[in-house]
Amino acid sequence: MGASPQTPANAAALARPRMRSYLALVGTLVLLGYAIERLNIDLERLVGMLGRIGTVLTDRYLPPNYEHILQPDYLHSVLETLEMTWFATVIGLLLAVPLAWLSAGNLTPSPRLLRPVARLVIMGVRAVHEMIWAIILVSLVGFGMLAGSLALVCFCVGFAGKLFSESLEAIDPGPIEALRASGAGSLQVFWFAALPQVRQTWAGISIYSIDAVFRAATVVGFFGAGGMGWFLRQSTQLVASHDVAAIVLSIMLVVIVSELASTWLRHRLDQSPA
């Protein structure tokens, strides 16, 4: 059979869709320009900064400081951070796994009391940005280390907690539709229907949880919550620049590492038979 004759109906039917992609760009575009209208930002200003930059590195921070980082308590410090990480991550996805059960449309036992709360909660620990939670939780328990840890664990705990409700309300239904017809309890349903099918998704968003946790981890010591970054606070206070440039770089080496650990789990992962 040849091609059906392109008649005005179907001309126009396929015409939509491409002035809605246009429309959709012209209007970001405008709202490009009206953001930076409104916030008065200098774009001739900004490229001349871009050429600054190498002179401002220059100047200030090279050669970093490298002895500064190999000090025993600053390489304390990052094992501190290795075990903030840690922590944090096992407690907070031990907290996501209820909650995204809870939470979650398809299988949660009660949609009207439980399903909401398990939502409000999760939505409010993502809302707080985690050097947020650092300071609020340093103004509560002090500096130290369990305020960086428990900062951790609320963005833990808001970050696992929405991917894996998602993958449970993505999950087959057929298999829930079954155990419910015989009879079986709403745990059941999510031990033995749903955590079958969202086990390797789980275990991929768990070290993807551990990556993201440890980057945060980096840096909450800056507000007074231990680890790395509370030397990062230290030298920029007493504008130690050669310092802050061998610490920077330490983090980031740390923040590769565990990048590319992470990146190597997660491909034997999908290796690995479902």
Contents of the next structure:
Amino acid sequence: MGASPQTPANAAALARPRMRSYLALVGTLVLLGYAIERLNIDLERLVGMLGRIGTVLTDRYLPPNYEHILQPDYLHSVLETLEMTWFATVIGLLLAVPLAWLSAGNLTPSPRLLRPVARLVIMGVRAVHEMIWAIILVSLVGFGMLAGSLALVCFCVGFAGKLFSESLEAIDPGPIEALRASGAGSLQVFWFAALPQVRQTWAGISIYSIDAVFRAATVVGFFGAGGMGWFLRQSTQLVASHDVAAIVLSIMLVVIVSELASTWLRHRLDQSPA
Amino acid sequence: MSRNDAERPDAAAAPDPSPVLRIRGLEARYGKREVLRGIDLDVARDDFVAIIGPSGSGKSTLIRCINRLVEPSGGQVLFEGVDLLPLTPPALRRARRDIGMIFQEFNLVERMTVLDNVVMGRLGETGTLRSLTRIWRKDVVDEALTLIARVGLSEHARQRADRLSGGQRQRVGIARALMQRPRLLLVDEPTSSLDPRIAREVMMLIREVAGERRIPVLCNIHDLDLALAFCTRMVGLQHGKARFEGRPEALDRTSVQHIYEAEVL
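Can you now output the form predicted together with the partner chain? The one shown was the form predicted on its own.
Okay, now the whole complex, with that chain kicking things off.
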């Protein structure tokens, strides 16, 4: 075919991206240096922190007050956290599926109208942190699990919607083209050409969502949106450090358990035939 | 079965010269680049038309402009007398049901069974809500099984498509296209992903099933020998323009040189 790789034109084509990546590296380092300078990070304090960790832990937080996390009220709030997680994940995933379909460039039935709307919804819910959703929703619907659940739904829609949509855009376009050519409608194309290709990925994303929503659920209560976070707030405000330690430990414990469970589930999924 | 061993199209009843597909002044562009520059082409009921030409000559675009997988920028595509280019999306979907398509990369849903893939050829005819349940009418399933038998895959009907060899997958693609009961077959480089012996078998099968049903075929193919062996008429494309049109016997060395000029150089 065309020119050999030694021609000047090709040499330039090869050199340009390399030059660009050097520039990117230099730029990153310059920005890092600027940030350190501006933040005025005091190395002495940083090193001093390491020495203090031990004393602070033993003086203030140890031993954790295990009785605090065994009281019925607290255990009840753990249960509430699980309930919110389940509700928000199921509803969030159900909302994320149509949004992902509408916003995937290769499958959307309405590229000019519904696609931008769906993308805006997904980006919108993601732009606001789940804690801020909790604050907003508490002010709208009052304290309690409803506010927390809705905040978590928003989080789940943004989280799963983006991942669902990205996985749809990465599928093999061949079957889509084939079904379109046979006169199938866009919902049929999504259902028959796209879903079989993403089913396994989506199952993995769904399990991952439960995990992420649960982690968020443990803290939305900090602003009164239900669940165990409320107890964390009370104890920190009362400077009941031994209670705080116990609560933090219990949060870590449940998050680790849920992560182990989801890792195990996803592993099982990878090995099962589609 | 033996009926189509005889030479097509003379074996069929009476030759029907009126065109099923009539293309006039078809133009297409990708951005500023003109890919098709005024194509005229007729395909009659008993035609097996091969479109030949070097890569980049617009063969694939031409085929895709007919069912508007690629939107043409001008001209007319008359299918059974109706211009497809101004159709609204629902009307276009209805027209597409009557036009089967076979692809270079087969374009099967790999994780579904052969039967599922073939039945999908009938999606356009099936109501959306009904199709979502994936419960197919018995006569549709029976018809699919008959077609699967016709293409020689009965033993594999319940297997997943990704378990099959390339040649077998293309047979599934053929059965899926026939499931539409098409009145025109568009075929895009059906053999490029196959080895030579299988390629010949696949071309043979396409010609047979099209002959049995009197479906006209428009087939992109860059392999000149296969084109000469199977088609009744040839169109040579070069830079988006038709440079040759006629019966395969009429294609001499000079016309080939002419069509492939860009590649020979």
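Numbering follows the first chain given and starts at 1. Just so we're on the same page, rigid core means the largest C-alpha set that superposes within 1.5 Å between forms. Quick caveat, the model's predicted, so the values are computed rather than measured.
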Core-aligned CA displacement of Ile256 at least 2 Å between the two forms: no
Is_shifted Gly27 between the two forms (CA, 2 Å cut-off, rigid core): yes
